[in-house]
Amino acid sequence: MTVRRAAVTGGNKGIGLAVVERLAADGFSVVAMGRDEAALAKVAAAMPDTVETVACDVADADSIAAAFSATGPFDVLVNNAGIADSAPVRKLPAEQWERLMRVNALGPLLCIQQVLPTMMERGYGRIVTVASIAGHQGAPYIAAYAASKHAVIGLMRSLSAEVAGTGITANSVCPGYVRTEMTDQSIRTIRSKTGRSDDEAMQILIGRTRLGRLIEPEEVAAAVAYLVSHGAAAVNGQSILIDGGDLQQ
């Protein structure tokens, strides 16, 4: 059986990593994308037969294009990069707004129009989103990160459309807080308008939460890897809630 490739960005870390690591397990060949090299050097170390790392900044389009030629072509991508951050919108800069939409909603489509047409001429091909609940629904202080997970779920719907019975299939999956770095953002935000410790941070979100603990790395992992499986040739055009039912559509 041919070995399928793999592309995952910001694959350094967090649920990246944990990406990267569920697909090396299943047999893919991976290439973790990010733009921490001494992390992505880490990656390689861990796992030298399964796991290539390239430099890549999902903000940059000629970065972009210059690790996809150097490590292409892909059966799967990933796109799993992206960042956060806070403000209410009567005080929210232009520049936070096009910082977040330029990484977490233009970065993702630089990316597909890299791994695209090999996936059309072949005609097979998997594409997975690591968007968020926040591009379901808004909350207070996240307008330019709710935005932008908005924005790149509408991409992966409208791709869907595109490459509908091509035998390519384009997902999303939507977790709710999972413990990453990003989160320890969240808490630290919340501390500094709080007052609180990070414990008290911590419950606070985990009290947001139907589940009543955090959203573990490896369970969205889970996701990705049922997605880009041969058994998901029939899911496309989704955006898989990942949040222990908080929101039911």
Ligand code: NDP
Contents of the next structure:
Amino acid sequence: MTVRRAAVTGGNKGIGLAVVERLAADGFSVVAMGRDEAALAKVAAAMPDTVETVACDVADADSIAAAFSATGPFDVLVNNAGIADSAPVRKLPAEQWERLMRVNALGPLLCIQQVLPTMMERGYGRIVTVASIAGHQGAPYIAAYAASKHAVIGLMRSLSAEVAGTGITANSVCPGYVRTEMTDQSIRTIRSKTGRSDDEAMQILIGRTRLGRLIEPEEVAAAVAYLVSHGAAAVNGQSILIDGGDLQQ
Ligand code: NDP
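Please supply the coordinates for the form predicted in complex with this ligand, as a counterpart to the form predicted on its own shown previously.
Up next: the whole complex, starting with the chain shown before.
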């Protein structure tokens, strides 16, 4: 069987790294993309036979084009790179809105445009975007982040309608709080705004969840691994919640 080739943006840390590790273990040839070249070098050193790395800033169209043309073509794209920030709507800086929309919504579109022509020629492809539970519901202080994740889910749903029946699928995974640096940053923000301890800040994040704990990056990677499998050929246009059952569609 031919080895399938997968691109994972933000593949050097957190959820993206767990996806890279899982797809490499599942027999894919993986290209991990990111900006932090030291972190990329560690990934390449840890999985030299299965993983290549390339610098790629998903906020920069030229950087995306260079990274994909140097390493493609791909059978699988996992749009995982993303950033978070917070502010109350009344004070939300336009710059924060534009930055989050650029990285979290425009970045995935530009990456999809890099892989789609070849996928359409071949009649095969799997595209998965790591969105968020914030792509399904808003919450205080995360308007820009929630808007960017709603936007990218809309992108994936529309793409799924365009590619339906071609052998390509387009889906999103939507985790709640995952044990990564992004969540550590949320804890630090709660701590600095409220004066609570780290444990109290963690309770604010997970206290009202049914799961009662953070989600592990590997749990998100497991859902991605399913969606990119041959067996998921009929799953298209979905945004799968990985939140322990808090939101039910
Ligand atoms: P981390 O902060 O741990 O990692 C973020 C990743 O995105 C890094 O690999 C980073 O690479 C990359 N990245 C950020 N900006 C850019 C950019 N401009 N160009 C290329 N790569 C970039 O976060 P997570 O692993 O938690 O987040 C991964 C995805 O999961 C994000 O889309 C996030 O919104 C989503 N998510 C996270 C949740 C959580 O609770 N943590 C919950 C739901 C969704 P580098 O440092 O090299 O730029």
